[in-house]
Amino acid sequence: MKYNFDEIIPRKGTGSIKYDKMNVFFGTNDLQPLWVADMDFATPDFILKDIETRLSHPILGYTMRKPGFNQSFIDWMQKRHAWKIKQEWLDFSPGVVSALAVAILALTQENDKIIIQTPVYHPFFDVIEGNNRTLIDNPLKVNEKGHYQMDFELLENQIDQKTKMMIISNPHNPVGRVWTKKELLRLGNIAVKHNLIILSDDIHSDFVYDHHQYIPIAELSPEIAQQVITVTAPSKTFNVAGLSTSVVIIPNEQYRELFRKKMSTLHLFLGNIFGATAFESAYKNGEGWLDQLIDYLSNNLDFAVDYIQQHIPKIKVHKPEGTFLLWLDFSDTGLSHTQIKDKLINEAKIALNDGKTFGKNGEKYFRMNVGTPLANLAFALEKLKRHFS
């Protein structure tokens, strides 16, 4: 069937963080929200139907995840990404960030060093520093064309005996890189050499455009797989983040048992009925819907990038290789970071993510979510043009 991604669906008053909590982060709710990375598209009808079917049963007691939960994911990853995953590798988490936190607690000690590559998804900072680990910043390098790359030389120099772990984002949030096999292989070999555990946040793995290809780092070799914990979810892909259901892939048996023990200690292993139902439904039935969504998002990204380059040249932007997020560079506006932020909120009336929350190299950058009907996106871009051209 043909899905309608142009439908404008009112979300105010639904408890949406993106819409109903802007006053906490921006001081007002009178903004167009293009910040939180959930989409303004209806959750697929087949997911809602399966949830309704489960809801028709009058008892919502403690419920296990059925065998189809893991199998649906295994089949999806094999078909979409050519990654052969074994049943025994899989575990559950209520969220990707929760899984990162549990892995840190299970596999490292206080004051151990953990590396991140900024600018990067801001909860990475929280799960490291909030658990009394030492954060090591390995900033991404950016060339004159705005292309981000890993700094492998610096990375090797930063690793010492206290460095136990590294968190990566693939595809990368917010810069939109889809790491290549060559890049991931080099990183994986460094991890093997230094016995470094890699936590790979792959939640945007289904959003890849043009000639790019998502490659799971754990798929590159058996040796690298033993150093990698991959975390993902249908949350972004099928717009079901509110159902708090993620999957953790741990090929290393020792790491897997330590992770499960910590999950049990924290009592985070049960999940919820509707999250499990949506998870299985999404991965069993979602290919056609996702293919149409990817086309729509790719067109949104092309439209936004073309519009900004033609009409707002003071803002620099490149089409991301993956995700549905734009990393906007306002450094040519001649304004300070504070002035840009004030102008966005008080004049353009747009809520974007503050680049500084992604790391100090996010100064004068702001993140825009294009996962919204084209009419919404066009309206926001017109406001940007009015106030920043």
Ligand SMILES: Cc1ncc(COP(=O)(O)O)c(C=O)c1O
Given for the second form:
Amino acid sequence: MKYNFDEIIPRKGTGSIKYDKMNVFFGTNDLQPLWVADMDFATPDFILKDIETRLSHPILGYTMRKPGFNQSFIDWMQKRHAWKIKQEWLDFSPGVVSALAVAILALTQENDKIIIQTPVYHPFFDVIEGNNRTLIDNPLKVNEKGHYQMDFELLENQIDQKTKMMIISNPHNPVGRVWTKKELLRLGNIAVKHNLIILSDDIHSDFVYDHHQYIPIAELSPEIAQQVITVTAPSKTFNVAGLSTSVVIIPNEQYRELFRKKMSTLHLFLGNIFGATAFESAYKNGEGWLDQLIDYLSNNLDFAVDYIQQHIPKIKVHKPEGTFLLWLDFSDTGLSHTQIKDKLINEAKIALNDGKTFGKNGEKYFRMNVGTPLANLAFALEKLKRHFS
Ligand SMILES: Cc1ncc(COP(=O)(O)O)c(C=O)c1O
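Now show me the form predicted in complex with this ligand; what you just gave was the form predicted on its own.
Following is the full complex, with the preceding chain placed first.
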């Protein structure tokens, strides 16, 4: 079956955060939204059909996840990413971010230090600081070509007795790196050496382009696996973020028990019927759909990067290795961060994520989500050209 990702589906009025909550963040709803990281494509038909089938039974009482839930994910990870996961390593979480928060509560104490690599997905700050842990920033290094790398030297210097954990994003939101085996091995070995727990947020792992390859850090060696908690979900891949259903992989038995205990005391383990149905359906049936989606997104990314490089050279950009997000560098425009933001909202009338929410080093950057029909993307790029070239 050939899927149609060009179809424009109106979302205004559905309660979509991306469309209906712009006024809270941008002061108006009258913008073209390319911010929140969900996609403007229909959730695949096979998922909607399985939800409809479940809905045809009129009772929606307390419902457990069936054995096919875990198995569908195990098979997916084996097929798509060559990672052999054992049943007993798996746990449920409503969200990826809630799993990060639960892991922090379960495995660290107040005032313990937790490292992140800015610029990075902003809720990482909230789950650390909001839970009274100390945030340590290990900023990514960026070269003049806009290529980001981990700063291992600084990292080793930052780790002390109070440093218990590190949260990574693989592929990295917002800079689009897909961490290589070499980088992850180096990081994993540092974690083993210093008994550092790595929370690996791999929610974007199904979005990888060209020759790049997603590698789960826990897959690199049994020793490294003991230090890693991986969290992922079908929510980005299959556009089902509104169904709040994620998965946690914890090979270390002691960490797994502590995580489960915290999930239990917070009473977060139940989940919802439609999320469970969608999860299983996605991972069982989703390969063909995802392959077509990746082609479409890759084309969108190429189109946007070519367009910007050709028509708006003051904005620096390159194709991300993974994710469906472009990290736009406006520093050559000669404008201040506030001026850029003002122009985006009041003149170009497009809603992009403010780079400063990802960390101090996001100054003069804005993040653009290309998970939208090409016609929408082209329209937004034309407006950017009109106001920034
Ligand atoms: C890196 C990353 N982690 C987590 C999430 C959100 O996950 P959840 O909604 O399951 O908490 C996002 C969404 O944009 C993300 O980009």
